Every structure is written in structure tokens, then in C-alpha cells.
Amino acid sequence: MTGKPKIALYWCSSCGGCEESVIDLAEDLLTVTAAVDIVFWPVALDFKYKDVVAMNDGEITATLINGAIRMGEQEHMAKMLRKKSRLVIAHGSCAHLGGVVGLANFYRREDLLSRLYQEVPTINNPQGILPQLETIESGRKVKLPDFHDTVKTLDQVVEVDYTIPGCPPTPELIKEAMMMVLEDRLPPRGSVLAEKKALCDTCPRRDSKPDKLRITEFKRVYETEWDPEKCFLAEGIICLGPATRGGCNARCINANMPCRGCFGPTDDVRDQGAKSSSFLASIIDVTDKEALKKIVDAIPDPGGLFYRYGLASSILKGKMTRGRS
């Protein structure tokens, strides 16, 4: 026993960037790990799931869980880490608002499952076998993770702490957020771990932002040429960095890309995806209604526009459907 605090990480369901992001430290997970000790990171170091469960309750001082929970696999684990952790950390988008996994809450169950295994053009599945709970392999029963209705967010399962945004995180933000675990530095329990106000503020185009934004059609990237000094908005461009929190040293908008709200929604804003809608809705200038129908169909999927990263946490959860809870 070295007396190190104990820090676990683990990966529900996401692209695993998050896990990346996480080396993505480069040098300076070398400074974290001399700190603590991983005892379970099964996606990077060979960990066993029963010397997790043998651990005393509270005995791990931080778990890092990112992705959303799909799986009663996943879900299992989240709750088995909350009880031997101290301090459970939202990893992600994913864990923080459902992320693009979420988006799978517009569609039932059964249609996803039916459009993956059996509609799609490349899949060769004569018999349209679905994924079932139990099969039978070298003669043994086997049983499988059950398949939840819909995606959920980490903190819609277990007790969060603290969360760290982004689609992935920063390493600054991970580092940073490990070093206010390890100096016992953490502020208020449910922060999110990055910056309170929007983007805008910190943006590098602000300053090109006129006082009054005025737009009479909306432009996707590719249909355009861009200043690129300019603000997207003022350009005709939807970057959603008004309704978004900031915090990811502006990365999309260095890179020449709009914000696609990776972060999410500041402590004062409940649903970012009815905010960046409201906020856009304001700064239309027509009153035409046949014009007004032209610029919003611009927007070909409001959608995944808007709720790209936060449906499963948003106020619609998701498309109800008869039959669905």
C-alpha cells in the first residue's frame, strides 16, 4: 500500500476520445500517475473487476467515468463505482449531456436495432437475428448486457460530483481537475469544472461582433467563403458559442470551424438546444413569413443542430413515442 489517493477511470458508451483525452496529458500524466494510484482503467491496464468489487465503500478518492449509459452493463458499473468511490467525475459529453449517443433517443429502440442488424445495405443477416439477452456458446449459456430504451446521462443513474465538459475535454481541464482532487481544492459539489460564462466572451473573433446581429439567411460552411478573423454569426454562419459554456480554449473556432456546443449550457441555462434556438430565432431580420420558412429551412436538421450534444439531458429527453416511458 503506497498511500497514494486511489483513481479509477472508466469508458460507458462514447467514441472513446475521452479516453484519449486522458493521454492526451502527455508529459504531464506522468506527474498525475507518480501521484496516485490507477487501480482500475480496464481499457488501458489489465484490471479485474472483482478486485474492484473486494474494495472497501468510499475506498477509491475518484472515478472518472465518461460516456452515456446505454447498456445495463454500463449502468451496473456506474452504480457499482459510485459506492467505492468518494467522488464520481462526469467525463465528457457523453456523461455530462447524453452526447451524440443521445441522439439516439428520437428513435425507439426496436427501430435502431432493426435499421442496424437487418435494413442497412452492407449487413448479411438472412435469418434477421436481433441481439439477444441470452445465447448459447461451446455449449454454455451465456448471458448478455440488456439493450436500455433510451440513452441516458451519467448523473440520471448515480450521484455526480463534478463534471468535465467537452467532446473530449482539454487536457488542461483533466489535469486541472485531477490537481483539484489530489490539493483538496474541489469548489461546490455539481460544478462543472470549466468556465461560467459562454464562449463569446473568451472567443478570439469577439471583438468583430457587431452590438446588434442582424441575419436574413443562414450559411453552412461549405457554401461560403469566411473571413477568418470575422465572427461566424455575423457572416451567416450558426455557431452556437452564445448558448454554449466556455472553457475548450476556443478549439473548433481557432480551427476555422463554428461552435458545435461540445461544452454545454451555462449553470444558468437548463436546455442549450432551446436556447441556441431562441438565441438564432432573435437575430433573424425578416417578418416575411414565406422568407422566414426559407431561412429555417436552411437549418436541414434543427435537430441534431441543436441537441447534437445534449438531447438525453435537455427538458425533451427525447421523441415520446407510445409505449415508451
Partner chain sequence: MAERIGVYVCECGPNIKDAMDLDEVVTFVQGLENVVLTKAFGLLCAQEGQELIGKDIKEHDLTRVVIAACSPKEHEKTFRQCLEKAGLNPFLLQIANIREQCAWVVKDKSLATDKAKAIIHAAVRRVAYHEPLEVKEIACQPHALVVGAGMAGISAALTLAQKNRKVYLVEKLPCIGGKVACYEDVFPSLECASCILDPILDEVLHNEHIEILTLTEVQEVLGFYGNFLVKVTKKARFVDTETCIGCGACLETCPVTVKNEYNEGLDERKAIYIPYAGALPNVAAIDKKHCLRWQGEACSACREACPFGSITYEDTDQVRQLRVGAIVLATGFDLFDPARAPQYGYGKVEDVYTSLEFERLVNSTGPTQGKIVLRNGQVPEKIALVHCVGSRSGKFHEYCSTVCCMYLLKFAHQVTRQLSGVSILGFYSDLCLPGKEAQGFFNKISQEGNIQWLHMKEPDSIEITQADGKTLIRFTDVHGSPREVTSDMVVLAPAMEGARDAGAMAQIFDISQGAGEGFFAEENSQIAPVSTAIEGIFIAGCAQGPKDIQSSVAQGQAAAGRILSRLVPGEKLALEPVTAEVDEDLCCGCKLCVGLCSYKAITCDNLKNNVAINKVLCRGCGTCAAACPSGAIKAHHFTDTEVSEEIRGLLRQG
The other form holds:
Amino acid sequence: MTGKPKIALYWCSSCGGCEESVIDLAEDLLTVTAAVDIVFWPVALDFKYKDVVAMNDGEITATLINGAIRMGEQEHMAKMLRKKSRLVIAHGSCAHLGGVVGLANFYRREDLLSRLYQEVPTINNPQGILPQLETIESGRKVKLPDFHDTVKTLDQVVEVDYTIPGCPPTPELIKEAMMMVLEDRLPPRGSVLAEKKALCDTCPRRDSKPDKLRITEFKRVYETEWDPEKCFLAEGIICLGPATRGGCNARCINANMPCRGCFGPTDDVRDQGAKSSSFLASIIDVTDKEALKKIVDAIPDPGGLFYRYGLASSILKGKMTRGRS
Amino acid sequence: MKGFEPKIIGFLCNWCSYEGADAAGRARKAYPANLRVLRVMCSGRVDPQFILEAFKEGADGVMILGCHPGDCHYKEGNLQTLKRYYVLKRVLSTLGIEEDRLRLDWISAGEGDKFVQVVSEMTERMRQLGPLPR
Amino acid sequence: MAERIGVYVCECGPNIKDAMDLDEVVTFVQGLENVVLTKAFGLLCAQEGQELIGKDIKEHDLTRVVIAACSPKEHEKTFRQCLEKAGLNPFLLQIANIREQCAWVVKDKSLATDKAKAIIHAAVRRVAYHEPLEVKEIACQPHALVVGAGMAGISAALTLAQKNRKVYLVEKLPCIGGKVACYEDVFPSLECASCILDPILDEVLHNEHIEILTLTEVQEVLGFYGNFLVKVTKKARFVDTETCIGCGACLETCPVTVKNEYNEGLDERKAIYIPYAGALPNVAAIDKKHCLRWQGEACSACREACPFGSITYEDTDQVRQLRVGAIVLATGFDLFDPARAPQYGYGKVEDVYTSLEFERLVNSTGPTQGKIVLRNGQVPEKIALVHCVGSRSGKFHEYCSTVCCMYLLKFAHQVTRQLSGVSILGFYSDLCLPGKEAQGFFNKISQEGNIQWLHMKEPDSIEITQADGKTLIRFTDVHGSPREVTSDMVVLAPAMEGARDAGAMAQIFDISQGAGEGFFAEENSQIAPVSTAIEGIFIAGCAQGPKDIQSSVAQGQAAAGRILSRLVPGEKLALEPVTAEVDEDLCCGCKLCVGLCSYKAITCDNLKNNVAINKVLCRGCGTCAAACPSGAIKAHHFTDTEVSEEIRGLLRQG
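Same protein, different condition: the form predicted on its own was shown, now please give the form predicted together with its partner chain.
Starting with the chain above, the whole complex follows.
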């Protein structure tokens, strides 16, 4: 043992992009790894589960968990790592908000399983078998993790000390979070380690935003040619920047794409989707019912648009159906 | 669904609709006890977050009642509500909340009768729809 | 939260007591978090009830109070005062309306009991999060703004100034006096207009309390009665009003000639001009649109000609913020454009004039120095006066403009006085001669000249064309027979309409206009004829509807009277304490709220990149807070937390 702080990284329901974002630290990764002992990182290094279980409670200085919680095994690992760690840091949109995988909460568990294992054209499952918790394979009992009714955010399963937001987080934010841990200069517990204000504050197109935004038509990006210097909303393109925490270096805006909301809401907003729907409604410059309906009906997939990342952490946490847990 | 009594939250603006509800009371006009009123200064204060919270906390239906267009005490707060209502309804449908579970209507201070009618209709409709699944 | 909440349930005699199981309600409330005291009482609004609450607040150290009783509309103020007397901030109170919205409308006792429990539960949960709010006061602003320096505006300004009120008299033209200043005589006295007007204008010009802002237009109005903030733009005159004496030396040398709108386009003026001889203030002005200097030429003829060095090309438009307590809109009228009704031949038949054109023609300071002549310079032998042009028919305006019969009689008098032997044709379908003077005036004028009255079937049963150098008038008489006469000159009496820019004014001042005719809408045409729906904004004169000079003066004075009686210097205005506030640390400057505020209370500081809400202007509707995508706007007394707690209280069982 070197006496250096111990760090663990784990992934749950995620795409792997957050793991990539750690690699994106590039040379800085060496600085970080030199300062710490990585004790668990299944995606990159060969550590054993039993070795982590054998550690003392609180022995790990900080564990970064990315991905949402859908499977029993994920919940189990999150709880085990929580016990072993002084700090648990939710890493990325899925752990923070449920993320894109959280969109599954628009569907019921049974519908997802039957769709995936019985209905999609590419499946070959003539007996219509669905995944079981236990099965006998070659005479041996095999256990599978259970599939929960809904997708949960990490903080709905274990206590989370800090959050690094983003899909994925920027390497800068990850490095800064690590340095905060190492240099013991962490903000109040529960903080999201990014900007306090919404994206508009640091948006490069900020100055082109008119004092009074008024639009009569929502346009999709492929439907229009827009001025790459001008505020998206002023051009009628839906941008969730006003309802999304800043700190992403305006990556999407700089790539000439509107904000999709991956950093989640600011501290005082409980439902990013509801707020997004509210602010967008406000800038519609029509109150005639027919015209209003026409404009509003043109918003593509409002559920998916406003809750692309935040469905599992929203007030309703998903579609209202019987028997949710 | 017999015997089911829905819970309904009503956001009423201070100047018109809340007065209308009081007017119904002063006239001793009975209406279903299912409605629970929350007074706001203007229907424009009704943040869509409040509506989602009401559904989360057990409401089977939510009503927003404001001044008639053109009569808003704050000039145009009710028109902002109208716009939000249309957008939110589309969001709610993706969240499995039937369209009729959110109702926007205009009730003036003198329309005690209309208030009673709207509350009765809403209650009856919620009885038909049954409890919001959770 | 460690609040100490006292809950009082009013029995309201039998009103609440008999409608529900009050014991059950009280037992339920006693079990709620933070509630340290629960009492049912016979009639809380009575003196003993109020005293009980006051005493309890002190004895039990209550930090919050819930009153479950009648509607807050009935006694919220009473109980707030009660808290205040006991040393508790009045906003730490919540009323649970269990009478109007429960006891009186729920007939089943057990359902009423449940509903009352939910209502009180919500109030208890909410009140724990109430913040103390302060009612701030500001001094009311006794100054007034009068827009339009015609008869009505001047009357209002002088009446206000008599009580030493500072008056800003804003006029978009370079001179004051309005339309009346362009008339030669006024009916029914037939006095000369300037004899009546000039002493009044002189009083206005020299009144120390009246600040005249000519060439000035209102851009924006913020605020409310007692505290308006008005942004005006004073256009550059390019002539120093202090030193110019109106000698006219500059006019002679100016090389640019344009149509003179102050003589209704009947003659020409220079690019530097005095609107008409005798215009007050008697100071020249440069018309930037036509002056060569602004067309890129290096002309300075007027400056060279001016013996007083009064020409100031360096002048710029000035924006001023005026703080006033009340506003009088006296923006006057314009005439219906008779070209919209081609049957009158206006604009096509040479010697067809509108009444305002004829006023200039007959005026000694007008284009012909008051000589009534045709466009070819000849003296007319026959003059037709046509009533009700664009009025009293379904086609344009349904209303009667009330003054046209009278001024056409005045014209008949002026014509007869100047041209002996002239014959006058009066085309009318009805005559409007109400009041104590009009019929006598008609009788007098009818006798003095050669007037032939031609009674038409309808107000618009007439067609005017040009034929063989003569003006041909075809009309249908009252019996339905077609008839035909010729005339040398035709004077039309077009309907009066609200001023052309009244629509823009209505928007700026946020008041309503009648459909089509452009007059401002009064609060109540019978009992509040000079008030508008916006408190503190008054209307007077022809801006409100067609009327004569005496009625305009009366309205101007009435509006001033309304202001003097309520806007008393030294009085304080209580500001709305329930307002919205921006957390600068959270506001990202997205500006979405700015356009939502009906009171323009939200402004954006582009340097600091956040918005601020003006506490004086905010009325507390909360629309901005509901829209703020960052949760940076807090609606006091209706905060997110307070509302959420109320929702929980209404829906959760205990």
C-alpha cells in the first residue's frame, strides 16, 4: 500500500461514453493516476469483486459511478461501493438524471421485455421465452440479475455526495472533480460540480439573443438554414440552454447544434422538462387557439425532447402506469 | 370503478376564479367535495412543475381557472397560462396522463354558476377515467 | 422547521360549526407538524376573537398563524392587522377558506370534515415557509403630464398649474394651440379665435409651473397612478428657442420649398419655417427631412441670415425621463379622409375642400391671407357646404360628429361677410342643433345670407363630379327625386376621428380605443367620462370623442380636477409587497422573462448579464417565476416551496 488516496470507478446502465471521458483526460490521466491508487475499474483494469468486498468500510476515498440503475446487480454494486467509499460521485447524465437510458421509463417493464424478446423482427424465439432470474444450463443452476420495473438515478438507490454532470462530462470537469477530492476543497455535499447558472450565461451566442424573444414557428435543424452566430431560439430552433446547467464549454453550441439538456437543471428547478415546456410556451407569439395548437403540435416528440436526459429524475419519474416501483 | 372518488386540485386566480368560487359559496350552491383549491394571484403563476407535483402527490385531475382573456387583472398572465397549457398537455400525454385530466377554463368573479358546472363536469369526468395509475 | 404555529378554527356561528365535525377537525390539526396550539372559537372576526389571537401570539410565542374561517377576501386584512398588533409580521398568516369553499358548498358532513382537514393541512404546511414581508411606501408624485397642447390639454395644464402643480405639456408639433389656433372665428359667438386663444396661450407660455415640450413625443410609459415614469423624445428644432424672436429672416434665404402641411398643403413653406403667422411659440424650426444639410449639401443660408445667431445645426434629439403622478391624454382628432368615399370627388374635383382646408383658406394667416378664392384665383359665386361626410351612414362611421352643422353655419357667415351676393347651398339630411345656443345660431345665420337648404334623402345621397369646367352636384332629395346643381366651390364636413397616431398612443399608454373611429375609450361614458381603465390616465377633448371647444375645455378641467382631488403632494403610496425577485447568482441572463412582464418591470443588464425586477413596477402576478427556466425568480408569498407544500397538504392525509 502506498498510502495514496484510493479511487474506484464503476459503470451501471450506460453506453460507455463516461468511461471514454476518463480516457479523454489524455496526459492529465497520468497526473491523476500518479496521485492515486485505482483499486477498482472493471472496464479498464483487472480487479476482483471479492477484493473490494474484503476492503474496510470507507476505505476507498472516492468512487465514480456512471450509468443509471436498472438491474439488481447494479443496485447491489452501488450499495456495496457506497459502503466501501467515503465519497460516492455520480459520474455523467445517466447516474445523475437517468440519462438516455432513463427514456425507458416511458414504457412498462413487460412491454420492453416482450418487445425485445418476442416482437422485434430480428428475434428468433419461437417459444417466446423471457429472461428468468434462474435457469438450469447444462445441469448447472445459473442466476441472472433481475430487471427492475423502472430506471433509477444513482441517488434514488444510494446516497450520492457529488455529481459530475454531462453526457459525457468534459475531461476538464472530471479532472477538476478529482483535484477537488485530492486537494480537499470540495463544495457543500450534494453539489453538482459544474456551473451554478444555466448555459445561456456562458453561451458564445449570448449577445445575439434579443431582449424580447418571440417566435411563431418551431423549426427542426434539418428544416432550416440558420445563422451560425445567432441564438438558436431567436431562429425558432428549440434549444434547452436556458433550462440546462452550464459548464459544458458549450460543446454542442460550438458544433452548431442546440443544447439538448444533458447537464440537467439548475439547483432550484425540480423538473427540467416542465420548465423547458414553460419557457418555450412563453416565447410563442400567438394566443389564438387554432394557431397556437398548430405551433405546439409541430414540437417533435415533446416527451423525448424535454426529458431526453431527465425522465428518471423528473417529478413523475416516467410514464404513469399501474404497478411502477 | 364504482365508489371511486377522484382528488382534484384547482389552481384559482385571486381576482376572478377564486371570487367566482366564493360567489358559488355565498349562493350556497353545492358542488362535489372532490375539488381542493389552491389560490394564486394570477393563473400565470402556475408553473407546470406544480401540475406535475399535484399528479405525483395523488391528484387524479388538475384544473387551472383564470380570468377570461382580456380581463386578466395583470393584463396578460392568463394568456401565458393558455400557451403553457397547450404545450404541457402534449408533454402529459407522453407521460401517460390523459388529456382530460388537465383542464383550463376561464371563470369570472360573477360566474359562480359556471364554476359549479365546471367543477361538476371535471369531477364526473375523473370518475369515468378512474384513478390515475401510479 | 421549528415554527410554532397557532391554528384557529372559526365556528362562524352555526355557519361552519353545523356543517362539519369540528372536534374531528381540531383533533386532526393538533397532530400536525409544528402546530403548538389549536382552538375553535365562536366568531374570530369579532373583537374577542381578535383579542384572543393577539394574546395567544404573545403568551405562546407563536411564530405563524392559520385562521380557518371565511374567505381571505372577507377578513385577511383584519387578521393581518391582528398579527401586526401582536408584533408578528402580517404575512406570517394563512387563511384556510373553510366557509365559502367548504361549509357552504359541501352538504355531506363527513365530506365537509375531510375537505376542511385538507384545506387546513395545506395552510399549516404552507405557513411554515412564509417569510416576513415589508410594505414599503414611496412618495406619490404630484407632477402631471399632459399630452397634446390643444384646447383640452391647455385647459388641463392651466387648471393643474393654478394649484402649483408642475405640468409637462407635451406637443408633437413645433407650436401649441392645436386645431383651434388654425381657425379664424369660433361658433356660436363668432369671436375671432385668436382673441380667445392668444391670452390663454400666453398664460401657458409664461406659467412657471408649465414646461412646454414641443416637437416631443412619448415613447414609453412605466409605472402606475402616483408614480409614472414616462420616456419622451424631444426632436431637435435646430433653432435656439431662447434667442429666436421669429423675425423670419431665415425663411427668406432658405432655398428649399415644400408643401405647407400647416396650411393643409394649400401653399408652400421653406425647410426652415414658422408653421403659420402667429404660431406660438414664435420660433422657427428646421425640417430635417427637407433641409439640404441632411441631404449632404453644405448649405448654411439660414445661419448666415439669422441676426441673432440662433441657428444650431448641432442640436440632437433629446430623450427625457419624466416622473409624474398622472397623465392627461388630449391628443385631439383628425378628419375622415374624404378620398375614401370617391362620390365626394375630393382629390379629383378641383375646388372640393375639407373643412380644415377651408378654415385655413378663410384665415387671415392662411395661404390666401383669408381671401376666399378658387384654385384659379377667381372669386366663387356659389359655394356648396356638404354635411355628414363619412358620418351617420353604415359605410364609414355611424356617429354624428356633433360640431359640423355649427361650423358649416360659421362658414356660411364668413362667406356672406366677405362675398356679398354669393349663394350658398347647404346639403344636409338632418341638422344637429342641440343645446341652448345652436338653434338661435342657425336662425341668425339662415337669415343673414343667401342660403338655399337642399334636403337630401340620406346623409350620403350625393355625388360630386367635374363637368365642363363646372362642379356638378347630383343628389337625391328627401322625396327621392334625383336632382342636379352646379357650384364653384364645395366644402365638405368630414367625420371627426381620433388622431392618426391614437392607435400608437393607446398601445404606449395601454388604454383601449373604440373600434374604427380611433377615440380613446372612457372608463364609463356616463359617470367617468374622462377616466380610462388605467388608474391615473385621463382623456380629454376630441381624443375622447367629437366635441366643441367648450366641451373640450370642460373635459380638460375635469381631468385636472380629478388629479388635484386625489394626487395630493406629501401622500405616500403603499407598494405591493408580494412581488417577484431575481437571484442574481442564478440568473443566466436568458431574458425570457423580460417580454412576459405586462408592467415592463423586468429589465436586462447586458453588462452584468442578468435581469432585475423593479420592485416599484412589479405587481406580483408571478408569471415570470413560472417561466424562469433556471428557477432564479422567486415569487414572494407564492414561492415554489410554499406552493409545493400547499399541494402536499391538500393531497396527503396528515
